[in-house]
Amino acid sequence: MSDNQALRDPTFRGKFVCDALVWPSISLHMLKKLTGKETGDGSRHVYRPSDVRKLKLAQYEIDESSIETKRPPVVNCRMAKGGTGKTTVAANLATAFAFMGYKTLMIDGDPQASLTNMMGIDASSEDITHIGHLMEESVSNKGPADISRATRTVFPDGMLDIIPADITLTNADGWLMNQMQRETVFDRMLTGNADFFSRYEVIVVDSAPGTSLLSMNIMVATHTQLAVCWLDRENLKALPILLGNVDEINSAYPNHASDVEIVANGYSAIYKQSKEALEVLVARYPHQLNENVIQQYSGFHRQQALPGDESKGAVVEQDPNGPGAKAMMDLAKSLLGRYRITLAGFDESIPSTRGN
């Protein structure tokens, strides 16, 4: 894990921890006891993502030192076209997982570097080592890559890190074209660098739109693609392309069988097109559609900082009590069981309410 200075250090009040980040909810007294904050100078205590983790480890009586390390699941935010809000979903999901106590790694797999910039890293001026560089290094050296040099700390204590991107990530397809089993390079890199990646409990990837060798690599390494579908006609047309890509992967690599989880994004009851698009998703993909629908929310437009302004991160970080953050937190909770995301090996997922 990177030892560079954290970009931000979010804190919460106890009521938010008890009501939003722990289930079932606990009392403030129990929160203070389990986190060792029973004493103080009388001021109101604040809690960090690492405190939420400490609370849950104590609550579940987990000894982290005895947990067998393993490769974490990958949440690949994906769509066959741009403008669906996949970066927004990726950023907020990763932040939500970290807030809930899960050690989370973000990977920006899009040369546009929107996720990188949203987290507060200037992809146009900083020296970036991206996932393309690391994949190439793992192939060239035929062994572990130096991934720690690429990783930037977003939240302290290993709770949220990112492997950023820049425009040179577009070069990845060029050298991948000449590789044996070229669609599995990313998957093999995860396996070959298990000591590094096992530090995290979930990896969230923001994939580039369209179909490329890099995006196919990330899909092969992911058991369930998180398809972010903006509720309009154009995105409904693009969804079968993604489903077709998954079918191709399943045929070519049966050991990497994958499916699709669809997230309906941008719902607004005042727009007829939005309602009609949601009805189509419900009718056509009832078993693949996540029960959480992300509504249009003005706060999502404020996530990207203006030039010269300091980044404040995703909506979940900027306004954790707002409606946009709540929707993203609910989505994150719903994915814990489906992606087999565990907290130091403990499964605290909430049973799904979606029909089979």
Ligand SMILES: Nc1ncnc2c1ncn2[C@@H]1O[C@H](COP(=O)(O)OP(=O)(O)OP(=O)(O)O)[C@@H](O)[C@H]1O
Second form
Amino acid sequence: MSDNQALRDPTFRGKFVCDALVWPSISLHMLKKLTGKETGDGSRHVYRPSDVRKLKLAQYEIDESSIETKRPPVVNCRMAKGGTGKTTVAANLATAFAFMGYKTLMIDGDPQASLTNMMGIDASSEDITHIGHLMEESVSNKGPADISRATRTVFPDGMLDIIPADITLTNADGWLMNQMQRETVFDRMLTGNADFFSRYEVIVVDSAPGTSLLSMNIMVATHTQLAVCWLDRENLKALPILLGNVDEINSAYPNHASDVEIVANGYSAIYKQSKEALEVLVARYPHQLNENVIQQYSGFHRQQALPGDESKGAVVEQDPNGPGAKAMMDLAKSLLGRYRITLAGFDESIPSTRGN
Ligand SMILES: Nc1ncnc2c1ncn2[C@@H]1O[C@H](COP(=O)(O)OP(=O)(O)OP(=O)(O)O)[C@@H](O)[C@H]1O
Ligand SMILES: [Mg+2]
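Give me the form predicted together with the ligand now, not the form predicted alone.
Next comes the full complex, this chain leading.
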């Protein structure tokens, strides 16, 4: 977590925590007791992501200080094609993990900086240290990379941070081209700086479309690519390209064994093409398709904040009780087990109902 000022400090009502965030279920009375909010006018209590964390740690009887630190899993939102919902899913998943009490780091891996802008950082005018800079520092033999300089606080208490991007991240590919073992620089940076990264429990990356050395680097650092697939014919054609990239990685690095988890995005029952594309995904990729299908919700369009806009952040933050947020929370819960994301070492994942 960085020591710069938090961009936002979201709070929610106890009922939201009880209904949506805590598993297994908990009463409002227990919630107040466990978070020390029993006194005063209970109706006015609000909760922060760090309160949810505190509550869960108490519920599971975990002493955080005794936890062994480890490199966190990387959820890489990826697709060979543009405009499929990668940024939307990355922002909402990361926010959902933070709301569930997980310490979360977002990395903007796209020079277009859509995730950076959505979080309320103006990539066009602010001074940005991005992941390309950190990768360069990490192989330059000048000592450990200064990652905290790059990291910006989105929610306080280490619950949600971001390493932002700007257009100069485009230069990363030219530089990577001349590196030894050029596909593994990002992976080695995560391992070499485990002291820093182990303060988080999950890293969510928003990757650029297309295949580049930077996107391959991010793929090498995760055991499961989260393929965000818009439900149309073009995406059905693009998906095998991503699967081909995974095969290339697996044959180049036999110990890696990378796989793909497919998230079907933008479902609408009124569009024939959308239904047909979902049927094809179910038939072709029964073991890789996530059981949660994200419907088309107009709310997602409103996330694309422009510099100066009042409303910033993902739908999960802006409209936590809406259907879009619920779908993203369900997706986040389903990924806990798949990515082995643990809360201070505790595995609270709901067993998947899918038979693979
Ligand atoms: N489930 C959805 N329902 C409605 N609109 C959506 C949904 N998912 C994404 N969108 C919208 O589709 C557009 C593209 O989404 P997004 O920017 O997340 O895609 P992307 O894959 O990151 O694009 P790029 O390849 O340009 O980075 C945005 O306007 C977004 O609000
Ligand atoms: Mg994007």
